[in-house]
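One chain comes next, on its own, written out as structure tokens in the form predicted alone.
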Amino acid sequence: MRIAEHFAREGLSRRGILLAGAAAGVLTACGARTGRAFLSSDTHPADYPTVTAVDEMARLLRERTDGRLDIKTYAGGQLGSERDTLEITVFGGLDMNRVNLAPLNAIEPVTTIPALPFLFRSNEHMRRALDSSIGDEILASLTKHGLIGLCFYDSGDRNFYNTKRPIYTPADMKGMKIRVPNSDLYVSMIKALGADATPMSIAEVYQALVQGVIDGAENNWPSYESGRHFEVASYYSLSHHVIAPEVLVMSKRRWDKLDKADQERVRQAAKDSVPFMRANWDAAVDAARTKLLAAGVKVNEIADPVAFAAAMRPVWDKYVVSDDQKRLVKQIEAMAEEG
């Protein structure tokens, strides 16, 4: 199923439709000022590694081009949130985008591999197997919805966070309302956990949590402290259960305009920005992890990995279904000894 078609039957093209032609509004003027400046959006604050990374790619086209392409890069959710802004990057509205993969995964589901949980060993293993043709493959699978997949960016492991107690085992989390990425296999590991899954916004986590809409979440070390959750929800337990990656992505529409050469210097520069994202993401890692634990955040690890990994089994069940999803898991896991 096409995104746009997807979109539209929640009932959000109407929506997404008014985004666009907004953005598309941002996109001209932009164009005024710098003949072909690509418009991209990023729900992270400007300081964040997923966003400099992508600095660093508008400065490599700049100086391999000689300023004739470059990158306009509006962040902190300035043009809407992940979903509507992934809507907007398939009409056309956007040229670039900056989006974790949940939102993909209704659509396509090869995009649910790397977000099976416990599936990477570790934050290397998930550089190995998405540096090698699997991650080309996933970008690929992306084309025929509209969009062209130009490289990972990390997001590290994510871990659980809450309001009320450590979590120490499945049975701690029992009842708690977490929330969740729009996405149906996050749901659906948080409820097999015993836990109450909540899809909604990043950017309405904050809230949620001090009006008790919420009782929890789970998200790396820099969107714990990015987003100032740590405020309000000090239980921050090391489950490492899911290392995925976030992903730049190309409205299929504007790289149809782009000649080959371009083509290539666009995904050359892409693929030239995550080394400078991995350097910048570990160091992120490490000053909030610091940042935190100064302020006083509890932290602890989980009792045992091997239950958690249990309980979350029958989602793999669930969601790797096809030939291609077995191939590729099997593949990655070839991969979690090698190096």
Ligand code: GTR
Contents of the next structure:
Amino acid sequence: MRIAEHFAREGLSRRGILLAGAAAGVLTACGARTGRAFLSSDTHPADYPTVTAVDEMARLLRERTDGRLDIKTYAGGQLGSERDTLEITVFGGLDMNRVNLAPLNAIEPVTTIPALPFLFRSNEHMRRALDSSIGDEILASLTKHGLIGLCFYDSGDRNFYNTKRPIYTPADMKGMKIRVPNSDLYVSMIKALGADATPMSIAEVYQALVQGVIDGAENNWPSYESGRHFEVASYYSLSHHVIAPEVLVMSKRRWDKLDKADQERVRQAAKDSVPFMRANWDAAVDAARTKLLAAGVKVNEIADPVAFAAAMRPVWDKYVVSDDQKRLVKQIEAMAEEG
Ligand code: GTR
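Starting from the form predicted alone shown above, please give the structure in the form predicted in complex with beta-D-galactopyranuronic acid (GTR).
Expanding to the full complex; the earlier chain stays at the top.
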């Protein structure tokens, strides 16, 4: 399905078009000032590793072009949710966007693969797979939807947190209302565990926890911390159920206006920001964990990861259907043991 059609079906395109207009206004103002700064969006705050990685990419671009190419990032979700800003990016109202793979799942089926529960054994396994031709193939799959996939960033492992009790077994989740990103794959994962899934954007999660609209959510340590979700939902249960990456995309409309040499500069600077991101990511996970343990968050390992993996396995059958998806899963699994 084309991305515009998908968003139209979701009833979002009118709002998206309005937002695109607003973003295009910012873009024009920005362009007038700097000549060529790319306007980029991120849902996370300015010091979050995805944002500082794009800052590093901007620094590399400036250095390599005497300031001719640059990026201006609007952090903290100022320009809207990932789903809305993705739509704007496709329309060309935004040049770049750093998002999770989740909002792309409904648009491009191969993006569901790295988000499958218990596919990657570790962060290293994920990095190895996405550094290979598998990663290039998933990035390239976005082109037909009006997006140029520039690179993947880390997002660590996602774990469950809630306001009620520690989760040791899938049975502990029965009936809990768990927030998920806007992705059918995530909805299916939560249902498979016997809980109720509530899709919403991450910006709404804190309030929803406070008001009891949801009992919990799932995310990595840095997001659990930066969204202040730990203040309300103090049980953090280490399920490690998803190790999906973040992705940095560029609007194809903007990309097509660059000459080949500048396209190559943009792609290279994005790739060169990845090691910087990874080092910062590891440090951010450690810092968030230390801070939250000191703040009194109650952390537990789940009793039996196999029980969670088994309960979520039917999700694979539902989402791994095409030959390409099956091949990618096989290739990724074959890389699990490589050192
Ligand atoms: C975070 C990710 C965000 C967003 C968020 C979510 O880990 O960095 O891009 O997808 O999760 O759960 O919505």
